[in-house]
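Only one chain is given next, in structure tokens, and it is the form predicted alone.
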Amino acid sequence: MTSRLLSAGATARPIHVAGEGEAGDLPGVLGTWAQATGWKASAGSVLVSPSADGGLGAAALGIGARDVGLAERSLLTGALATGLPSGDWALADGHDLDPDLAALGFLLGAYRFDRYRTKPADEGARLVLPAGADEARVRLRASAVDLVRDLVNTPTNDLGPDGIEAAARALATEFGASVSVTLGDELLAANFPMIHAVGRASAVAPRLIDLRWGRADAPRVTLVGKGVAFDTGGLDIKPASGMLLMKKDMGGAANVLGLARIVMGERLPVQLRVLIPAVENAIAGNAFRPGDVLASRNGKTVEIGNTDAEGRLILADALSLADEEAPEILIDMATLTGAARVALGPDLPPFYTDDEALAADIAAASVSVHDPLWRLPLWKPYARNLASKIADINNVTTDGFAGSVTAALFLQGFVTRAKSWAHFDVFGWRPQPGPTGPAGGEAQGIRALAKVLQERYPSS
């Protein structure tokens, strides 16, 4: 959809921006048309007026209340991508929006997943790059979000563990990164027993994908993403309704690949590593069972209280590997718990970290680019609820309380050397369409994290 952004200077019809109560101030025929139609300039509403000769005239974008943040109102341009007729359009002077985010919002709103449609959607409206916008940066971020969305939206018959590997290899080829893969029974020989246990029942072998990019002497930044291509729940099988969206259980992997695209595209001076344990949690005679005790990479033993809490198991092995290098920043992203959605809903992913400075940077970046995130506590007393009578730890609690917090505490137990660690419990899905995209797979947190990394490691 990046083709829908025109380089600056192209001739186009104007788009004016209006807040609530300002519709009558719009110029010429547009203002008259707004009054005649009762247009209120509510957030994300779009008005198109006729011209004096009966053709298409100017347009207006409603941004609602003026007291919303600059980033939030700037991204409302996404509504223009579907609300405007085909043709070339440009924001009129004095629009009071952030140029980069206004351009990005339009591209995000233009996204469509047409892979399986025999008749793709029409091209739609095109927007001239707003004055002052960084075209390369905007296009890079839009392509990163599109990558995440495409991967999450693709069904598992076309994106199993092998498909996740193919996506990582394609990204590596594009940016000159290297990829190594530990496959199937090699996982046991290489000491990744929990990745193997979770994925061994699938017809497609489990694997650990390891992408590296950047200078060997640069600060280490490691991203770990949960790559469960499909989650039946294992022997603790999910109900049919619970499986409907389980193609998205690799949303953590998709998000770290999207973030990696930005890091490599911006050529940040870091030593980037991306680790993705890619599995399918399937059911067969060799599936792991409730009550099993699994060894982990770092030696800790884990009793399986529920096979549907598999994501934390594969992440634990991958985090242990990442931690062995003591990276400066270690980030994991995962569609880990329904409890996170109960607490904060689908649009506001929680994150966890003990690093106060990192937490503050993430929170500030989240607001500045309107990429919603909310910090929840690593409440240490709840760790006792993961106790096992026969192993070092259980993979679930028995009381059902604070599920996202206890999952984060479980993962924290496998990180001991990294200077800073943060865990993101993302949903990876947009249940309802909005100005910045249709219902379906969604990138969450990667624009905020890209800003944090860019500020900490500015490119020369």
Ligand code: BES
Contents of the next structure:
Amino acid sequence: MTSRLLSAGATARPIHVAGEGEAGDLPGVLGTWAQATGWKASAGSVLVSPSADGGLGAAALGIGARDVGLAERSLLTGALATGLPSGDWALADGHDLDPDLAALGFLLGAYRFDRYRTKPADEGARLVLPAGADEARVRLRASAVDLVRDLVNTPTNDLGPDGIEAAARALATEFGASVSVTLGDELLAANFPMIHAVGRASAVAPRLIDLRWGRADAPRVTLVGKGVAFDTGGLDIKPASGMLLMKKDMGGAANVLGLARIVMGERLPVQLRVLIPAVENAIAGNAFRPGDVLASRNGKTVEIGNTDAEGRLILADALSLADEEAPEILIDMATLTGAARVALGPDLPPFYTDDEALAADIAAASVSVHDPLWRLPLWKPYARNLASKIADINNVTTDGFAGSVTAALFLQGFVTRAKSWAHFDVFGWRPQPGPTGPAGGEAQGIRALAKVLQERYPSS
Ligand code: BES
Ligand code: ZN
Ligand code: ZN
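Can I have the other form now, the form predicted in complex with the named molecule, not the form predicted alone?
Now the full complex is given, and it begins with the chain already shown.
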């Protein structure tokens, strides 16, 4: 809800920022109140004191230990969005937060998914834009993250493969991009056999969405996102507990659309292409089966060891297409494996690339905007575990080891011409509420990637 940011200069009650052990330094009644209530200024805690006459006074934001990085600390303002009473508030002078991230944190913390609520929520507190913050840049990033969240949170009965297409078209219209879609059986004629095979059992036709934006003479940046509107597992059906959250299996598609929003909103001098294979991995008489051998766009044959490893199949065809025009940077994002979550947990998505310079840039950007990412290796020896007895490759390994790594290696086999490729195995979901957002769909990696792209392709 971006209206919760007020223009600089509006009158407001003050918010003082305090680290651990600094509560006693807070001014006036606020300091007395902090002492009286035993407030510890732990990270993301909010204290509101009364005024001398018993009305609403000042507030304090706890930022915890001082050894936390500037970006992470600045985003803790998200706690204010839910922790402050309604009214207008402003960070008091002398805070040492990054103004852009402090403003962004507040907006991200204010997010609510209320599409299905029949009663309107409370208005909530409003924050005056901190001095030095770039309002347009902050709002663009908040709207990109919130787009991702809305798309992931929307259940499949309202966001099937057709809904993913509608979202891409809406974004394209907003920024003057063009979209073409290859739909249903057209996928066969156009040589996307694996997208068709995975999606054909759904009542909503599978499709490949192809969005383009920017000048034809600019460097090519191509984003590919896994758009599985719902993942039942297919005939290798998931148990109820594993299926419950699978509306989020289009989290990669949602994230690349969010990243595209920033790229276009910042008018980066690139030739942007966004490819989204959008399917539902459903069960019907015409579903693809374990043991089937599929042809793929680039000619390799793929034996299906497990129909639940569907994401890599649709991505392989989309990556092949992307690769044909040898983009300068090819990025894919996907809720690809449960193994990524086992390795690093839900909040720290692994990424993979053989481009050392790109890896270093991603890691640095990740820290500087606190958008957590962790590089894992494309460990080539494990590729042998994808061997098939009857086809060129199997879509799964069966030893139970390094599932996120072997999924990445599978994808790598479909990228040969792109100058640089990076793959992000995202979770797309925040299991616990935190300062920067409620539990539910979450953007991961796009603020860091936007920074990398902005540094490599500065807008003039
Ligand atoms: N969409 C899932 C991966 C997933 C599961 C992401 C849970 C986040 C949370 C994917 O299509 C899948 O089911 N992968 C299988 C692969 C396996 C069959 C090799 C997995 O991770 O179990
Ligand atoms: Zn699956
Ligand atoms: Zn999946």
